[in-house]
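Take a look at this single chain, the form predicted alone, given in structure tokens.
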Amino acid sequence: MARMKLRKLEEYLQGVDGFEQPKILLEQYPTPPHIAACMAHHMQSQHEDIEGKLVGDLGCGCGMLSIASTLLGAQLTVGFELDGDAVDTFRGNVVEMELPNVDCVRADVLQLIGSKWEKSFDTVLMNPPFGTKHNAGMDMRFLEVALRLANTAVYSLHKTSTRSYIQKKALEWGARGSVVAELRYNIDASYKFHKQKSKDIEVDFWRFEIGQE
């Protein structure tokens, strides 16, 4: 596949369908378009980790990172998700694009540590739930889980309030993590509790290395 460029990709990603109704238990917020390409490009573009590779995408919602990485060549992107409303516009997604090299897999994210998908993907990439509300160190356990998954290298997002510790963490786990970037995520105002028309959050991109002490 031809290397594609930027704008290219981030007007493909325009076309993906989101969450028709988000659940606020799941911290289902889509991933915007414009980051979904910024990042798949960045791990593409200075990494070379998507072209020809197996990627896993966790908590994979209904597609955007895996439909970015399976755009700029990925051999073969597999995403997780348990819910299915998310896991059937996912599929619908795949199917409207005519992707081939992409399918999602209905299941637990913190499930997966022990089953055959470990050690099984060359890059892991997700923008996992933040941790906030109900869901208190979600980002890290699934941080924990692809880390278990991927044998080169990780990208995933964080708030940038945790960043020392995540770092911390990652040498714990095996991994050196490095910020690519500072993000500020524009979350629209998908459920009833938010005040603010959209709210922006100051995120970090990170890169972890797997085996890198």
Contents of the next structure:
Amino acid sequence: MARMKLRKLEEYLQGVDGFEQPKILLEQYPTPPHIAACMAHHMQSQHEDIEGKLVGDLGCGCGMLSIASTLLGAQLTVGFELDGDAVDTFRGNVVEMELPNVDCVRADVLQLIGSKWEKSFDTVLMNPPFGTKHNAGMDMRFLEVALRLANTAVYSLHKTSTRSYIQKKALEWGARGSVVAELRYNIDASYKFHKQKSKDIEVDFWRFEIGQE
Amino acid sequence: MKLSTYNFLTSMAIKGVKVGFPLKLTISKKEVVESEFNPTFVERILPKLDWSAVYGAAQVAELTEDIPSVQPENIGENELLLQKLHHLLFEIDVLEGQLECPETGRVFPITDGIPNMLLNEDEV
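Having seen the form predicted alone, could you give me the form predicted together with its partner chain?
Every component of the complex follows; first up is the chain already shown.
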């Protein structure tokens, strides 16, 4: 499969349906198509971590990153998501876009440690809940699971303010992390408590190499 | 749900369950979705597969003529078998059915292509 161009990828991703009614407790912010496209494109063009690989997406929501991975030629992408409405939308997106090679499993990401998925994925990618609301530290719990499930690399987004802590924890968990890019992550006014129309937060795009202590 | 995904699913998160694998698969509706054959990938995923689950899936999907009951040696040199494994693992999409825990009998439904592995709080 010829590699899809970045702009084409972003165009396709703009057709991915997002959360109908985002749930605040699950921090359901959709990954913007532009960011998802840039992330997936970087993984493939710089590290060849997508094409022909087994890819996992933790907290996949409606499937933005899973679908980006599939469009770039992943052999199989498996998304894991807790929320029933999100998995229905995920499936709707996959059927509508007629995508092969992509599955969604409704499961609690935190229960995947110790399962047969450990070390099974070549690449794990995710846009985890940042853990800023009622679930402090949730992104770190997702990261720990991701590092256990991947055998080569993990890609993730985390708030820039937690950078040095993440670096340290990743090392403890047997992975070397590096910040690929600093993003201004635009969160639309999805929830009532956002007074401004939209709010930018500073987010790091990370790559973690497994087994590089 | 592809049968490659099925190969990784367990019920071990249930309290008291020791192995929880392989789950007993029932298919009531499936479809075939064509996907590009990549022999290198099929060969690479083989060590991660449990042949008893693969053969069990082949039985349920009515493809036992394609898949031997015992894992043959040197599968990598057998392109025809790799192709049949590709079909079984990546092209059969289970739309409706269920997965049953071999130890507790707990049923996980597969609805509209999505296996629901969520447990209630009192089960973990």
